[in-house]
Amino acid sequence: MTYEEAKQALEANGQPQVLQFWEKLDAAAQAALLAQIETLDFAAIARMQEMLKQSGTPAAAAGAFEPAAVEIPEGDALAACVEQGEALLRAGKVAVLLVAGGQGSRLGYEGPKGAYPIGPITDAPLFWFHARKILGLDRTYNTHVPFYIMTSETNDAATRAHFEEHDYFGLPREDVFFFVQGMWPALTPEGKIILDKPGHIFMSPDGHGGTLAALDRSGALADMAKRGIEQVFFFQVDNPMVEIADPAFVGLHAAKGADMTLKVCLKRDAHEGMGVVVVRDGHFAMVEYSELSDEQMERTNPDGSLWLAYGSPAIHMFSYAFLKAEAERNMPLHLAHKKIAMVNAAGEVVKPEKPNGYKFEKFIFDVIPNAKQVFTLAFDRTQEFSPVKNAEGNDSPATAKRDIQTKWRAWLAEAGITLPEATPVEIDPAYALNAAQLKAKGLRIS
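Structure for the chain I just gave, only that chain, in the form predicted on its own, please.
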């Protein structure tokens, strides 16, 4: 993009201030600014501006809703789901999609969150847990499960380097597809693009809902089509206990002919920060915990159980056809009023004392109302969910290591092996994906 092209585009869209310090920039800074301007989606910015105009009006009431029914297949029904899921895995019809754009700063770690060391013995990173489970699927079903990893501008290079350093954790390189999350500018209350330096537009990630557009833009959807993928397993990087593309989940989703299936688990308590899947006006939807009143969160059924008992940890199955269709839609926008450093008329960077601008995001669960068939599958969180979100307390490295070792110790016990509680345990998922596989190894204590 040339300066004249940039100037014309900005003026046509009411954003000429982006070039106000052009003459003061050196050649490298001018080139970098032009590269940023070229990425701007002015149609999306127009939607953001319209949303700002409406932001002062009262939010629409959430309306009446009921918690969504939960599937808990057992016996023959569970066996049928597993059989169908295994058949799809063997046929190479399943892909894995990981959202991994975050940094580990909240954990005191400088680098991609997926590179954070969590192995109880080896300090293996989160990425190791996920990649080795996929390798375990490859070996178990004599297949190739492609691994699509969404990074961000902040951590893309470091994530790729991390996989290189670890030789892709044993996965075939041709089966690992990195793609970068989209970035959006922040706007002033008047709808003007914010500069955080004289030659730089403040940008922030467009949210996990941006996964769909990024899949399309990067060629990942086309790659899935070329491979004949029918079902896509979606999860977030911070949960080392996730059961990736487990056959029961894959099979239930396929058997129901679902566009989207969500895993849900019993909440730790009424106020745990998890969204809930509901039915409103005949359509499925996700209600975030921040949108719930205390009364709704604490309401109980006649038997004393929570009315909104199940929460979503962002573990989903999508049909490929639904993902492709949704990638072509404009998703709803969500705004957040934030403190954003910005330059004043003199080109000086000013750090505000109160919120002065708006960031915009898309959320993946906003596709739910568009799905013709939606189901929720309940799972045991002690077996599949212990995220690494906080440095201390709940959902921390300490609790994740504790929970996953408890799971592994149970596997060993089924195999007839009991270890002292103080003995650390770590099992490579590529060696055994579950208790049955571990038991089949015929392990003995020497």
Contents of the next structure:
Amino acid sequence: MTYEEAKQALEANGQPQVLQFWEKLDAAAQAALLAQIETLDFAAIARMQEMLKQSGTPAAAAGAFEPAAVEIPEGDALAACVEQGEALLRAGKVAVLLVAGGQGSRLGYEGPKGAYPIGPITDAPLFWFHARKILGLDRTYNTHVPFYIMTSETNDAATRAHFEEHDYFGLPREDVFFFVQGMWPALTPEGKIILDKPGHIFMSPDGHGGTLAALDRSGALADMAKRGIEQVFFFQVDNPMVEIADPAFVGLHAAKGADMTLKVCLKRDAHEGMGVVVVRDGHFAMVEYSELSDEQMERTNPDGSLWLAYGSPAIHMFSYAFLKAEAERNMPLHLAHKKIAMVNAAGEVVKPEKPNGYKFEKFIFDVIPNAKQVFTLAFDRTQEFSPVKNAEGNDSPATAKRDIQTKWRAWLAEAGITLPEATPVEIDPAYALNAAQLKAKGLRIS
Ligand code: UTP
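Instead of the form predicted on its own shown above, give the structure for the form predicted in complex with uridine 5'-triphosphate (UTP), please.
Below, the chain from earlier opens the complete complex, with every other chain and molecule after it.
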């Protein structure tokens, strides 16, 4: 893009201030600014401005809804799901999609969250848990499960380097596909693009909902099509206990012909910060924790159980066809009022005392109302969910290490090996994906 082209585009869209310090920039800074301007999506910026105009109206309350029914397949129904899921895995029709573009600010770890050490004995990183499970699937089903990893501009290089350093944790390199999530500008209350340096536009990630557009833009969707992928397992980087593409989940989703299936688990308590899957106006939807009133969170059924008993830890199955269709649509925007350091007319960087700008994000669950068939599958959180969100307390490295070792100790007990409580345990998922596989190894203590 040339200076003239940039100037024209910015003027046409009411953003000429982006070039106000042009004359003062050296050649490298000018080139970098032009490169940033080239990435601007003015149609999206117009949608953001529209949203700002309407922000005088209060955010929509969750409204009237009912909790979505929850599936708990058992017996023959469960066996049929497992069989169908295994057949799809064997046929190479299943892909895994990890969103790992977040900043992990609550954990306060320098570097991609996936590189955080969590293995109780080896300090294996979160990525090891995920990659080795995929390798376990490859080995169990004699297949290739492609692994799509969404990074962000801030952690893309470090994430790729981490995989290189660990030799892709044993996965075939050609089965690992990194792609970068989108970034876009923040706006002033007047809808103007913000400069955080005289030659630099302040950009922020477009949220985990940006996954869909990024999948398309990066060629990941095309790669899935080339491989004949029919079903996609979606998850977040922070949960070392996640069961990746487990056959029952894949099979239930496929058997139902669902566009999307969500795993849900019983909330720890009424106020646990999880979204809930609901039916509203005949459509499935996710209601965020922040949209729920205390009364809604605390309401109970006649038997004393919570009315909104189940929460979503963002573990989903999507059909490839639904993902592709959704990637072509505009997703709703969510805005957050934030403090953003910005340059003043004199070109000096000013740190604000109170929120002065708006960041925008897309959320993956906003696709739910567009899905024709949606199911929710309940799982036992003691077996599959213990995320690393905080540095300490609930959902921290300490609780994740504790919970995963409890699970592994139970596997070992099933295999006839009982260890003293304090003995640290770690099982490579590529060696045994589950208790049955571990038992089949015929381990003995000698
Ligand atoms: P979280 O909402 O837990 O955010 O992301 P985070 O960035 O990891 O942590 P905090 O809130 O700053 O402490 C849930 C999942 O969504 C991904 C994260 O990497 C994580 O797997 N994510 C989040 C993205 O991929 N992109 C985003 O813009 C935001």
